[in-house]
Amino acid sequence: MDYQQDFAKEVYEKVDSGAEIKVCMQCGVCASTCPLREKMKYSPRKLWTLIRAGRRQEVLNCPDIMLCTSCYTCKVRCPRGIPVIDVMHGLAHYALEKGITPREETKKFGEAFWDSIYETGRVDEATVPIKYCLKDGMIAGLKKSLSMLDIGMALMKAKRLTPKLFIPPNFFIPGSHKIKGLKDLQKMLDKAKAMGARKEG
């Protein structure tokens, strides 16, 4: 098992909202009132607990950390306050950032995401998808398409889905319409980026 002495510091001075940490009292609200604790290896409250024993490699290689689907749930129960959800955030960015990536998966999603916002100003329910599929390669894609068919359908059917061409990621797709004011979204996404890096830096 790896030790890092100064790793709880390195969390609460590097980490977005890592200082949180220092005042949960371990009352296992967060890891009782989450919906997919059922699918956690480590709860939060686990987590602060490695983070605290110096257990670097194993909090940002686990898969927890990538989980969080922004329920606001533990946040909103805390006794303590802390925002459980952007501690999460936080620790899945900083993973990224060091070229660690808990959740493949999710980090191909989570591009595909930005890439829609950042291009578009948006997101739309066919343009994300289409773009993750096609993060593996077209054929890869493909198949990986067809094996949510029934979630596709499923959107059509509840009118949250419109259909439209399988085409190459990066290339604009007709509904995607691009908002007003999308060049000023993009320089302050990009000023946020460059605050972040010299963060990190």
Second form
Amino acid sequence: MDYQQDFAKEVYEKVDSGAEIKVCMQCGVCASTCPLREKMKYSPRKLWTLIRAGRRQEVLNCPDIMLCTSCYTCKVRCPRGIPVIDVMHGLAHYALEKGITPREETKKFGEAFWDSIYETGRVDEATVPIKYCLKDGMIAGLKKSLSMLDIGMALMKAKRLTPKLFIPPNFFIPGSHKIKGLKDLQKMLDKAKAMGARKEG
Amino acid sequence: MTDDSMSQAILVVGGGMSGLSAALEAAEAGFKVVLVEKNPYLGGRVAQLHQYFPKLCPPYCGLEINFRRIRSNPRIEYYTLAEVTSVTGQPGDFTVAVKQNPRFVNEKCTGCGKCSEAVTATISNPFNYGLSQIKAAYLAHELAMPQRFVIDPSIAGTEDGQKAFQACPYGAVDLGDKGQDLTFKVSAVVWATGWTPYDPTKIEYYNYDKSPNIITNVMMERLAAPFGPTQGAIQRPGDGQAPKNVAFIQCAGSRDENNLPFCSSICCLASLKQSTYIRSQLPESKVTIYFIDIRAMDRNEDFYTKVKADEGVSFVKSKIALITPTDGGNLILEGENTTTGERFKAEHDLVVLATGMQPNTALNKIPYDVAYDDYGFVLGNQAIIGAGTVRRPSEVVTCVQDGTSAALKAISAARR
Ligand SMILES: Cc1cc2nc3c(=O)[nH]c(=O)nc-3n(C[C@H](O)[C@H](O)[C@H](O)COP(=O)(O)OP(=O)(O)OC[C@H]3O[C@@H](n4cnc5c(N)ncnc54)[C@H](O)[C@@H]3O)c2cc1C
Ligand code: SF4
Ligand code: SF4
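Which structure goes with the form predicted together with the partner chain, now that we have seen the form predicted on its own?
Once more the chain from above appears, this time first in line as the rest of the complex follows.
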């Protein structure tokens, strides 16, 4: 088992919002408010304990830190006012930066999201999931889309996904729904990325 | 050294344990005291408690002694149903305006209760925190000081009011009562307006308003009290059944940046005490106390040890994150047991929220330039002297000491 005594210090200093967890009183509210609580191996509370205990590998490799759906309930409910979600994102980002991928699927989805914005200036409920499914190639992608059919149907029912998006030219002609001024947006994104890299470096 | 002239008088606002202590100590030291109380009776919140921790004795013993001290001391003048509307001047020379609201019943009242029998309208009984209704002509509670009935303003001008008037054999019902405006010249003002239980509807994930079987700790005191809404029988408000599996949720809204950020210091002890109410009355019933940490300091730690020795009371280290009512009137509690690390769901048939004390000075500011801390507690060393729970959340012993200390400060201001 790894114990790295200075890991807590590393988190407080290097991870975005990492220092916020210093005031955690270990009440466990975050654990039970998270809608993904059943899917998490640890809870935010336990992760903070592991950080304090110096379990660097275990924390940075833990898929939980990339499971967050950004619902913000933990941040709203934490009695100590800790932005739990920001710390989770901070940790995920930090792990990626260190060359660790705590959860492959989230990483792929994030990339699909980014690519969609970068290439078209838009994100929508059709393009991003399709890009995400196709990350593993055509066959695997088709399989994955089929396995998620029920989610797609539910989204359609909730009017979050219109079949229109799948009808040509919207989907099959690449770039048919690009925004105006995409080049300018890309310049901004490039700059933001460079600034981010400089901050981390 | 005794001087009864009003110029050396001391005004005490609030007739709870803190205010009573301040008033009595000052009066017994020879000073004239004016005591102003908002309720129709003296005693404050402790009058609503069943027993005191850690000795489990009835609060009325102590209250009765204080009431006797008041009755036998000509230097104390007290006004119920009264509030301070303005304070001007400075220590040594204050002018205070007081508004006394109408009681519609004068000093001829013998407490016979004929007016109450005559009227039909009822109101939600504030003394029982809404757990019961009471006739709109009522005695605030069995042992109220003064033992004088009150007619609710809502019926004063109605037929019911007339019925009360006609029923009183002593001519004590005065429907034309307009209350009175009073002015006092005093040399010191002690502010002891006490506390209010934190509003549980603000903790929305506890769904307090979704089930009658989620109650607060102050309601639990009433359920256990012999003169309470159930004559002391502990029952679920939803169906009148004796609870078999009771949960106490500690820090309900306390130590929480979104609600009351401070520790109320007494609610751990209140829950420990209330678990003894349940276990002694219903030996078959189980009690579970969900807590972040139990704060029972000094002599009170022995009481905690005693309660812990009871097998029927279990302690789970977890702040409850969600309460969901079931169709059958039970409640599902969710949390993470931080000792074992398990996330759990537990079903109970009665849930008591250990809500904290919010200082009344956070809800109703003193009409004078006074400094407060971030939570509305009155700071020390000011022209107006705070006493008791307006200064910090505390148990009765501390309030009595603080009231006495306020009396000393007031006396030194009065003698300057
Ligand atoms: C569930 C529970 C159980 C408890 N059990 C115990 C126990 O067993 N033992 C113990 O030691 N302590 C106990 N406490 C604490 C105890 O209730 C307080 O310490 C005590 O009530 C404080 O007295 P006080 O005079 O400061 O305030 P209060 O009792 O609130 O008295 C203040 C008085 O001021 C009056 N007032 C308010 N505003 C105004 C105004 N504007 N003008 C004039 N008058 C006003 C009020 O009507 C009231 O009469 C318990 C508390 C809770 C919540
Ligand atoms: S809710 Fe906040 S204080 Fe409680 S365990 Fe989670 S992070 Fe810590
Ligand atoms: S006394 Fe106990 S229940 Fe009350 S706020 Fe403090 S820790 Fe919480």
